[in-house]
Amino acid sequence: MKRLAAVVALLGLATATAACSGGSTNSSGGSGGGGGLFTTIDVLKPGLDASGPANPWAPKGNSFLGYNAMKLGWIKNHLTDPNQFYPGIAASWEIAPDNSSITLHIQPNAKWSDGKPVTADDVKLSLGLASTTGSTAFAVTPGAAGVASDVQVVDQKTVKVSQDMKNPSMKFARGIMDNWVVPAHVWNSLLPADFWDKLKAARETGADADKAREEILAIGQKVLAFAPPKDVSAGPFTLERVNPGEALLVKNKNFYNAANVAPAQVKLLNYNGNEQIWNYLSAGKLDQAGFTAMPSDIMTRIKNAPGSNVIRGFSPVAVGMAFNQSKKPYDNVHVRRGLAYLIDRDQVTKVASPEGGTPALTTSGIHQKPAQEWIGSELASLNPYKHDVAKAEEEFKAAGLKKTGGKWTLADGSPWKVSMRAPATFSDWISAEENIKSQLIAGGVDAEVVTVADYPVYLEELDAGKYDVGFWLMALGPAPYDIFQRLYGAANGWTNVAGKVAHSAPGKGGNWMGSAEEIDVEGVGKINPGELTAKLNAATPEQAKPIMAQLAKTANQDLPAIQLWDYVNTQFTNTSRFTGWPEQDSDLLRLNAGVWIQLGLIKAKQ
């Protein structure tokens, strides 16, 4: 299950490119009601914590996205435009043509569950709380890309948020919309009276700025730990009770779209692993659940459950087999290319992710669905690295490797073993690596799979440069910068602060991938891929396309990672008790059922 959480967490980092766009007041139709109990799981939170607070920032809290936890807006699952949203607390919004500000119009009938109106003061305080945790469009790093520079209450239903245009980011508007909103009359004690002055000071440099940042970070710790005495929600539900087995939420009669909310209650069941979710789904207990990695026989069992329904759509993330180029022989591009030819990606995907992925067409750094739109005909010109043992041998020979007794060795005759790492809880990654291991051994390359305790340990050790080869999530759309920063960002030596790009040598500053700082790309010339990637942060879509084409060629030629499969957003629903589920390929599939319910889609089955 943590594999899914990792994917979801990375998706949360995917932020916007911008163009002027406007929202609309929620007019989701249907005469709602119908009542009934809606049962689901929270894919973001394995293991319910009965003592957790109703706090959306708390890592183990009992605020559940879309149910009792509300954001300003809900991000659509669009291929290339990250600035499309469904209304949340913001009924509508306008983004300035130059992306310098976003003006938010609060739902006119929005109330908290205790009957008090949702106001601009609630939104401003919530944005202040977000800044203490460094989330979304906020950061206390001086001049960091995308910081919100000013929050202005225009009137009690309107808020204008401005961007620091000295260092603009196309991800600004999305960073604002993707914020929690909590009631000021419950949370306002956390922010001191001079908080906004502190925040302004924290964006500068010098001793006073350092002091201000320290104070804001200390407030952030209080925000993470805050436990409201009662769940006061502006969402469709409020938390009634929680125990180790389940959390029960009841309908909020003050929710602005309550007339179109069907379930009277929502139950979120506890789970600690994929098997529990599979059993829930097989027994028809869940009305909805996000994807979990599973073998084909389990999928068949789930599909055979009465009312079982599977919905699939775009998921803007891929998985790659990434190399530590500071370790031999992975510093040699011919070795990386040889491995790309030797691995049959179709076979790997069929074994590891038959229901949640499609084999990557090639390595471009971009998910195959939006790749055509971003780089057009350049996609067809890329080397697909189709499975070809003969070409793999040519590449290994070009790298100076030797084949003795049917086994490849390093140039000096010493043994070569491809050692692949994966978190023990990521069953699909382990299945993929086991399959790759078999393919490599069949091709004369010794290989092994080593599991790591969990994902945080995996990332920590990966960052420390302890692994030769690891799996790496990439192609994180839809914003162009987010897509390529997974290959040419901090993990590969390039950091982008205040619009200034710095490069760390391999093995230093978190640079575990170790690509060359400058690469000579056929048909392009010498480029610095990290600097090109940084330009995407402020580029318009039309400015981004030629840059992305150059970076796709670079990734395809240099192979810092082999793109294995592109994820598919697979959702499980059950039609026995409720109807109105999103259609196949719906842009709602990036959102959970709590959002579907509050938008008025879900109806109780008569």
Given for the second form:
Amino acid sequence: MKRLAAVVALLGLATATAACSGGSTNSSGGSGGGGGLFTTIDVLKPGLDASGPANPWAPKGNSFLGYNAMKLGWIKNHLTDPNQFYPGIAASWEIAPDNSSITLHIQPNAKWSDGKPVTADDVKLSLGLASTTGSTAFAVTPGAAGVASDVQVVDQKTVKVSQDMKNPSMKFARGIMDNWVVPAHVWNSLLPADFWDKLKAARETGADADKAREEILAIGQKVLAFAPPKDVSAGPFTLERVNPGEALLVKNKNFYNAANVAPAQVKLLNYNGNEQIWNYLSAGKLDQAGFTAMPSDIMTRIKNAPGSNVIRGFSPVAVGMAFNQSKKPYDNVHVRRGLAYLIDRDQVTKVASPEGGTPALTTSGIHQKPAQEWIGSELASLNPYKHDVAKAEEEFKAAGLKKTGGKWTLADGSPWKVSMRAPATFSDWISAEENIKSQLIAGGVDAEVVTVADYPVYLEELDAGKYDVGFWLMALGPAPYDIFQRLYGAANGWTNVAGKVAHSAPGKGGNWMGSAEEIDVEGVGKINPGELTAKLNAATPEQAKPIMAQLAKTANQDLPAIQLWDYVNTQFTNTSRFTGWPEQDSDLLRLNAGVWIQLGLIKAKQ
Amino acid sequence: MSVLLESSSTSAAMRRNFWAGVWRVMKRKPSRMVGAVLVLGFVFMGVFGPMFYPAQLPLDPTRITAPPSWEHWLGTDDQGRDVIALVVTGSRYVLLAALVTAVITVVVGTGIGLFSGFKRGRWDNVLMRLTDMKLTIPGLPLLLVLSTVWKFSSAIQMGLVLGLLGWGGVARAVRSQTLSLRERGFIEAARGLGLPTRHIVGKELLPSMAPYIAMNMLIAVTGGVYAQVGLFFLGVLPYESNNWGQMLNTAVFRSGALQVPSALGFLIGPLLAILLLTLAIVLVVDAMDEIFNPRLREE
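Okay, that was the form predicted alone. Show me the form predicted together with its partner chain next.
Let us now look at the entire complex, which starts with that chain.
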């Protein structure tokens, strides 16, 4: 979910109202690396909150990923392997061959900005804090997959974390590495002395466990609200000050790789909408910015700014047009296929995401870039659903729809209007839906676009089954389970608790997509896609490949969603002040500039 | 019989004189004629404009936010549709909503103001406290809340909400005017004659205030346009494609009209429409002032 939240936040930048930045910064000073001021934005945090604490768990806090907020390691988002990382607080790690444990070796020279060493106790406390707010390896749900059962301090620089093997997950190591580390001497008052016993009790069932979970939830609320009196960081920077216009961070001389950190200061500018980021980039103000949806003309303007540089790479996410099959006529596969033929995905992508997406080659549930690696030659055998009005008509006729006066109606002659929803802040989705609307109307299918106030409301109402058709992020790599759980997971009725897969009826338990529980797939036979997806959770890559092929065929034939475009990671950098940027297509592009800096990539321009 | 004939010929003469007066006033300043023509133009655009275009405007993905050309005088939008066609088809929603807003504002505001001012006493107290309460309702936050429930896809719905949020000021102003008028001789005389309230309010007070009310109505139209266009521009109302406010929102936040000149036409289209509508109403109000207020006429 954390990955999803990040992707969502990235997309959520397409928002409306305006604000402006202000304030000034002294660009002199600093030592080591010889650089000056590095200016950027935090793509995960629109709207700086000057009163926010330096707390990485706080939703509106002033801890910035990779700058003053450190994780054990930085996830590479490899095309197919979820367990590859760059070092963070952990300099190295060993994952047991059966995934039963991960042993973390803390950076030998790591110190907090106040001079105290980073120790195994800091890591243990941080993992405890993660359990009060977290999910994945730190879920307190009884029997959840891939949960840490034990955190053991081996020595002052080594921690061993074991997985509960009753319900193992391939992503256990990823769940551990993807966690914040904070200083125990600042944060230890938050966890009671008997916390670890409480946590153990919370993962059982019964009244005592319920009580323990409640207590942990209460601690979690304190963790979210905690405001350390001073930012003590083990990262390359510490927070100096923040105002509504900008956050200023200064170099942490105690950072373990400080000699290779070029900038003396980092300034994160405030923004509330895409257009502010466009302005910053057009003016050459930013040294780096993550992906922002923008029209081609704006991209041209940005490219013309002095020193402007665009780097593109893989983004492990696609967008699909998903159906609520509990509503007619979307319960009929021929209707979904007809719509797939009727929509020209090339045109949709050209209008909606010319700089940030490539039209999906087919609809497989997997991003086109890793699809070849996962399903190989099977990819070519999938139906590409090329734009074809005649085929769309055939499908609609097969579904029993009727065409009267050039307009398609439902079988009983009642009107049919494809009502598409999107969050008001996602400009590329609205643009896409507007284009699809025009295409559908041209094909005789009445359509409308309705916006919803914001993304949380959108998800809530989608979940409640209020919409017929909505846009849905899918193909969230690289873990195979993550890829298909978007199509055959909780939103489509299959919940995976304690390794047991349960199916809710359409319209119940968050099942808004409402696919059939069993699907007869040509060349495969009858399968239960939810159970197959759950198997991916514990499968090795070799075991996963045939399952992925079956699921891709299912998604292609049954179309719970039409894959529209695969996102492209478009990054903006400026070569006027700094050099040493990641190469085109580098996997580092899936991490932020704070991580590039701490890894020693960025150099001041001489 | 002769009395009847006399009276009908008198009123016909009055009507003739009135229209002749209107024509004289309009002729005196060409700008007033321009205003009237523009208002008629907007009415025509709202009523018949969309009929000149297909229900679904043709789009051209090869010409997304294209600059103005002979083919597209104000360029194209982010789907490659003609901006002028969007302005024309989008006018119906804006103008109808503004008209509904104005009618509700004026009818409710005038009704309450007149009744309250004339009756005074308990009725005045109750109605004015009600008006005060209405004036304290913050319109924008209320609309934000309502937008989560309603789609506002119907112009009448939009106008209804804006109208019900906007009558307070008119009610207060009309009441003050009524309080002043009710002390004048002709009202005193009417009351002394024992004429019914309905007659005094409808036949004596209302005609005296007609110009004021008519001007308020026109000004409420511009207020209605600003309010809804502003709300759509800010993106606080659900998406409605055929709408000037939504065009502005898309131009600025999706097409970068403030950053790139190619999208400027997309921004200018709806802005020009709003500007011309406001100008037309101001010019007509200027004429109305003179038509209804003989002292201003330069005979």
